[in-house]
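Here we start with a single chain on its own, the form predicted alone, put down as structure tokens.
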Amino acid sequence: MMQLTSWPVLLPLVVGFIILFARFGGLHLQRSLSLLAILGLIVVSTELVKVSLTGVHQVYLLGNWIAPFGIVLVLDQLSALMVMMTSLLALGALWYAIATKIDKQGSHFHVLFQILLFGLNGAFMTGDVFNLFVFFEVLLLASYGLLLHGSGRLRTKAGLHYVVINLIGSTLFLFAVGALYGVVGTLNIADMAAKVAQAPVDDLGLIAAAGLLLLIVFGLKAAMFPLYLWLPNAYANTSAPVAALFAIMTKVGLYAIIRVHGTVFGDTAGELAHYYAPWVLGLGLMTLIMAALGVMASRGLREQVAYLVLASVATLLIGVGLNSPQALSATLYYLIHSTLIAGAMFLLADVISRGRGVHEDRFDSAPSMPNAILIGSVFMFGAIAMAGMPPLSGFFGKVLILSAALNQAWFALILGVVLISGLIMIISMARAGSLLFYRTQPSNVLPGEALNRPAFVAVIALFSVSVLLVIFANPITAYTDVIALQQFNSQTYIEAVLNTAAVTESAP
């Protein structure tokens, strides 16, 4: 079991390296490998996530070096979720990829493809925060290599503003490393946990400062205001299955605060114990406000989808603030709707896109599109979950969030922000889909190309996700309810981490 834990890094990184020598043999090829190597990490994360109902935490230690002088992967059901999610992301976005030959415009994209998810899930399972860094740092590289597939010069121009914020971001992080390594003298995670609970007054100044700053890290790759605005140009400029993709990106940030924020200054932190959540719970707010001012001023169709992305995030970060086993498992029930539901818009942005023709997905009034009935009422389907009306899982999301904090101090400038939010989206994306599917003019050519029906069933297996959390969701919050009160449990993770002995030979 301990070994099983690795491979949803390896086996991303070792079929990487195949596709990448087996594009010799051509892009039908490349094209089979990268897909049952999804479907094989579907296998294996199901495994995983089977494998951490037990409650109990898988520690791999790399090289057999025993915590904290070794890199250790991690194995809690938080994780499991996450690598789970990714890879079903994973496989919807691919599968469009290959239906509407978007990895024909440019070298490689299959082999950036799975570098891309060998990062994801190693920064998912990694229990040392310098290799969370080195993940991000090659799901980064990936992502401008995917970000830029197919040329143009506004992807270009949004890439390298991507590029940009990104170093900015990764040299603050080696700051704020560095920082914390010379105070309590070790990077990896249970034991910095361990290490701050025992830190003298002293040094207790300079650790916030240090995990301040590192929530900075962690927020601008989760798009937290006022860090957010690369996201809008790189998300709605990308090509389609790449942004779906890039839906789980924000999401590796927003991971990254509950896990070492939520694990070095949990319960066991003394004086800092979850110092840094009313922060976060104040940038989440204004992040919602921004985003739900951007949704309404959009211009076009897959710009308000990656403003959509924002406010979702946003409402997780507001959930992450709140700071209770209820308010987390709320937010885990949102993040499975928000990250599958956002890459399903992204993908259906550009069906829209391509049966507008030279209108593309802008709001203005064209000929009506190829099978536009469908492709309507699915749009419908999308803003309704999106904007969390009900009946839809994401109402049943917020709801949720807002039923936590209740016993909030701040719980009416939540109610009201959520609200008022909420509303303006509901409004914009009603304005969108009258736009795009309502006010077309009369034409008896059809303007752009004909529905393409193996793409659509990405779209629509992405989509039944919401009805399946509504459908399933007394198990499923049962579900995040546990690992919520996992993650809250600080300490066993600690424990399961520094405690694990290394493996020896056995007898003969």
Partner chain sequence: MVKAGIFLLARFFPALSGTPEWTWLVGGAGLITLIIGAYTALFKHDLKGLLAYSTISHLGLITLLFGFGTHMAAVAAIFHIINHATFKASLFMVAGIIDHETGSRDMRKLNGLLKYMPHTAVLAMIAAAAMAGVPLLNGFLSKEMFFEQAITASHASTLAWAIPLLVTIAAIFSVAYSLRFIHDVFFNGEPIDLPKTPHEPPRFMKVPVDLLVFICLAVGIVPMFTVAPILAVAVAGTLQTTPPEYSLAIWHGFNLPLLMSALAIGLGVAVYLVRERLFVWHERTLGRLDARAVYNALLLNTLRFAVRVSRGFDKGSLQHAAVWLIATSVIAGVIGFMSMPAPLFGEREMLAVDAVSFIAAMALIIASILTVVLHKQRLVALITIGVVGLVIALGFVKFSAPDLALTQLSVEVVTIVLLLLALYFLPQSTPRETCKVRLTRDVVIAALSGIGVTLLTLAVLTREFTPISHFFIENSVPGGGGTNVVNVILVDCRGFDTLGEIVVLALAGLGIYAMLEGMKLPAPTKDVYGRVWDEDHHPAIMQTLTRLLLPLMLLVAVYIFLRGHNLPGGGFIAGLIAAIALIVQYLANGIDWTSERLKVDMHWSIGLGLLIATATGLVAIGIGYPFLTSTFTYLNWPLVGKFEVASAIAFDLGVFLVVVGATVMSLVQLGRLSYASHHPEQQEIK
Given for the second form:
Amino acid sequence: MMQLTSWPVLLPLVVGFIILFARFGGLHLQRSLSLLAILGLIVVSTELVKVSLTGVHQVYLLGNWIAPFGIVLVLDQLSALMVMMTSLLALGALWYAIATKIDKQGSHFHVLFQILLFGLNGAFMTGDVFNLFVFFEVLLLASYGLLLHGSGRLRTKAGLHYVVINLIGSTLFLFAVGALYGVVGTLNIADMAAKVAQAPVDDLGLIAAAGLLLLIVFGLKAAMFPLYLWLPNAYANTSAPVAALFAIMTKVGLYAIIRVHGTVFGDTAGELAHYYAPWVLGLGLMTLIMAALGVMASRGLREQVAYLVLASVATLLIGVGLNSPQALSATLYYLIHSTLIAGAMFLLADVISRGRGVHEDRFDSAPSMPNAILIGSVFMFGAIAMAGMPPLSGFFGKVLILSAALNQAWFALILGVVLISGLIMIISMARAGSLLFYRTQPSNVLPGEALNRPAFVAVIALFSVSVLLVIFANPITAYTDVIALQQFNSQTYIEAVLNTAAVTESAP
Amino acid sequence: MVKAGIFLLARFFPALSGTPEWTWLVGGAGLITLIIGAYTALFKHDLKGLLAYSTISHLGLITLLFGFGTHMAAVAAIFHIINHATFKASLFMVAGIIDHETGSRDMRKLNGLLKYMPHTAVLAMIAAAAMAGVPLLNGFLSKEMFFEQAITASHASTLAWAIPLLVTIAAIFSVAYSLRFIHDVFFNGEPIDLPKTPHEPPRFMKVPVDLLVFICLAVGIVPMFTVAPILAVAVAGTLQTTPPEYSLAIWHGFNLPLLMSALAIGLGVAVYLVRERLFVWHERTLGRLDARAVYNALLLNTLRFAVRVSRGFDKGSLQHAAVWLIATSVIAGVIGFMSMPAPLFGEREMLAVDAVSFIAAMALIIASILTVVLHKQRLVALITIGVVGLVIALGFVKFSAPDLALTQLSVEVVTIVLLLLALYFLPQSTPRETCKVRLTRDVVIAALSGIGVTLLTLAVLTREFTPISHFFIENSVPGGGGTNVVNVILVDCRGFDTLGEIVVLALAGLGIYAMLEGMKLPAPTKDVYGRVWDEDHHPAIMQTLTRLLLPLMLLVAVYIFLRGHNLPGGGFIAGLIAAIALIVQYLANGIDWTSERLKVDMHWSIGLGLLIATATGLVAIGIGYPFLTSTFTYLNWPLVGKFEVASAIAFDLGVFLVVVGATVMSLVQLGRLSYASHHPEQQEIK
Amino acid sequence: MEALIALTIGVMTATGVYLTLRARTFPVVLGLTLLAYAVNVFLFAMGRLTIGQPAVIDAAAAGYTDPLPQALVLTAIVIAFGMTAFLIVLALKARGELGNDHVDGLHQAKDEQTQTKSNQQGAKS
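Right, the form predicted alone is done, so what does the form predicted together with the partner chain look like?
What follows is the entire complex, opening with the chain shown before.
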């Protein structure tokens, strides 16, 4: 039972290097292992969600060293949700990669895939700031490898930019963590929160500065204005399953803000309580404006979807910046929606690109693709979900976030920005859809490859989540309400981590 | 789907209503929609077009009601939502029936259908009358409530008197187009060349309309027994408070709303009578305003704007992105600090500067600056940056960090070798940049970040703090079983970090392997001074010497490895030393010779290393402790001390293997690339 | 002494930032290496500076330095090494595929002029 908390981290790690050995056993073996591991991960994360619903924080003392001295993994409702979503998205992406044989295009796809999951889950579970840095590096390096998987000039260039920008970000991360350690003398998030609460007034300026530097680091991962410049090219130029999986990568940054800033600068932080929130809100609004313009200005579908991901991140940042349990609950609902739907959209963009042959995903007139009606309908579905139109989940997510914004001083501005950018996105996607599906050139030959049906299953499966999110809106929002309340009650998190005792006798 | 927007308004209502922004924004939008919709509907010759614009107009009406922000207005809005749904649905079905039976929806052709489809005509007449707001029908009731609210709202401000006037105008048009729907289609002469001869539709098409029209009548005549309960539920749900008192009676006596209704009907009929002249006038003036063209122009301009802003910011330039990132960080740091009233520096006493440190620091500063100044000559810059790394290693020795010094030193060596190998394939110098603005910008940002970091460092170092470190010093021996506290932290307390770290290293190795696999790079034939690269074989003295050195260096590695837990050293440093020993063999003897004798695929080393390190942790899980628990502390085995050391060493051995594997793999792969570029005739060597 | 160290870190940061903002891959790698040095020393200094008190348990020791930042720096050094190695090989890959070593894949950026003959040869070969 106690060990369960460590599984989402250890499982992909162990499978990752088993696959490394399995490379001598051929691709089939690697694929089966990879798929099995993710199915296992889904089972584990379901268990984790169940356990987390008891409302008790599960604190796992790695090496049996008590906090704050050792590293802890913390399972609460939020981390359980993130792990669950990661594994669902990963299944879709992996399935697509296998069905389209994209995993064959270079070495170590499955190893990198599993290690990326190790990094993601580690980042979601860890309760230690420096360990978070290490996991960021793990998932970044895995993502570098995956991003470059396959080949292509644009991909290499995008990869180079992505790597350099993130290396600068890593340096910044260390500056921020170092400064925090230098002032409060600890690395554990819970302990840091406790120490910040008691920090002398003279130290607050330094803590605030380090906290904002950390916000910039997380904002970089989350693709917050003006730090999102790495995203559009990286996402538009990598292979589809990798881009789909990357839909969760921006959420890591967002999660880190909720986890680290929400805890360290939560209600307990005195003068510094929630001081970061207006920043997140303001920059979130800026991001949304830029994202909407980017969606409109896109030259191809993949670029457009990349900007749509940016828009969803912006909406989430606004939700986090609103800084109330109600807003956080709405944010989490939108998070589930946007992550899985964005992943599906990247896969769909690849399906369309394959169907259009040399025209790829560019917004120009091409002969009609095979199965245009089916793909077009799915595209319309995705566009409605993504742009936040009724009756799909994107609409409800946005409505929930907006209704949480109503008691804010800036509500008119927030409402205006969200609604207008939503309108711009709807118009742009309608334009894209009509270019891709209606204004086709008459031609007897099909321009691209036929629809890969097994691969398409992954797209449909991920999209169907949107429907489920609407049908089960009630229980799901009830669930996110509970998560948000637990997250806002940072005192219980702090106490749970700092009061967990070491295992004293062997109890298997 | 149109109702969804209204639904949204209804949901927002309790929280928002009453604020002036809400009234202006929502009410204004509603009023404009109401009028434009009603006006446009009259001039649509398509039946469905008429109904569509009428729908827009009614949605505007509902929005306006929500905009009023009073509870009574909300009641009216909800009531009208229900009513509108019934009569509009029946009208759309009627339009569908007519289209189906006649093959046309053009009101200029559809005339006198009364005698062909009397049943449908009656239904349409009732529904359209409801839409027009004729008494005894449901539309009348909610419209009366609407007028009443408009009158109430007119007291709000000096300009608000226009509201009742404007809504009455809208109502006039509403009556006119309702009348047109009936008169133009069912009366007004004979049909003009319709594709089909019209007749009554089959029964199943009429039944739903029958039902809806019945509801219109029932609600209109006996509202208390029909719609009241539904309305009560909906109102309670929207307002989330006790609903206000409202009356659903048909007759409220002679009052202003009734007058407005009468006026609307009367003038509506009048407008319809002069419709022909109105149509002509409309065609000549407003009809020319092509909404589509306006929309397209608007779209094009927005698109241009979007492209300009979006591409202006997202230039696809790495330097641009990096500047934003670094500048934002500097700004964030400064603002963060300024946000709290706190002094920049603390009062902690500083150490005195001694001559050696001063010289070392100066060397570091000079070497860093030289790296920048000379960076265009890449090889030279590589040497100066090497100096920086070495001086830092010395600094670590000075400030009580022997482990760091050893690590820094060995990493430095490997990094420089790596960069040297890579530089071989890159241009040997960097072109000069001429853009003064960019150079100045970069110097300013660099200087600002330098100053920022200096101040940040000083701000921390001048403050006292109480770190958690005493715990590690106290527990290193009893808890971790080693006297080298740094090593105990690395392999025990924070072993999870180390695990992540070797995963990073392993991935770097694998990633490099994957990238270099199949990569072909043309190697330069001459160096920067135009000299031809030496193609000679490896010098014999060097070969002999390195072969002799190998066992010695490996021995050193083992020694460093073994003492790691208690004295400076450990798996990482040992791994690097062993890697250097192996790489030297490749360098001195060539890849062929070495690969033949060292038949280990470095994948195995990496995989095995990860396996051992993880397995050490998993053993703990197997016996019921958390992952990575060192066995020493908790198992009371007879040979406690020794067993403990073995456990930590196993983890460190994993580190060692990964370090050797990843480092050798990267460097050898790179070396192989340079070998292949000089021997293109030979295939890649396994 | 603290001021001296702070200044050193500042200079390394400034030079690192400047080089990171250059247009060619090799200077960028050098810049990031300098930044990594700077942040490693910074991280190390966060445990406060002590002379002659290593973190090795010894009955005779007068005191100990803060061991935790040292462990962190060790981890950071290794990670930075892995990243540098990866980046430089990526730079080679970019040079191979894009045909030049400009970070944006431009053969001759607007604001650059080639200085020496040999460089032109290098770029062509």
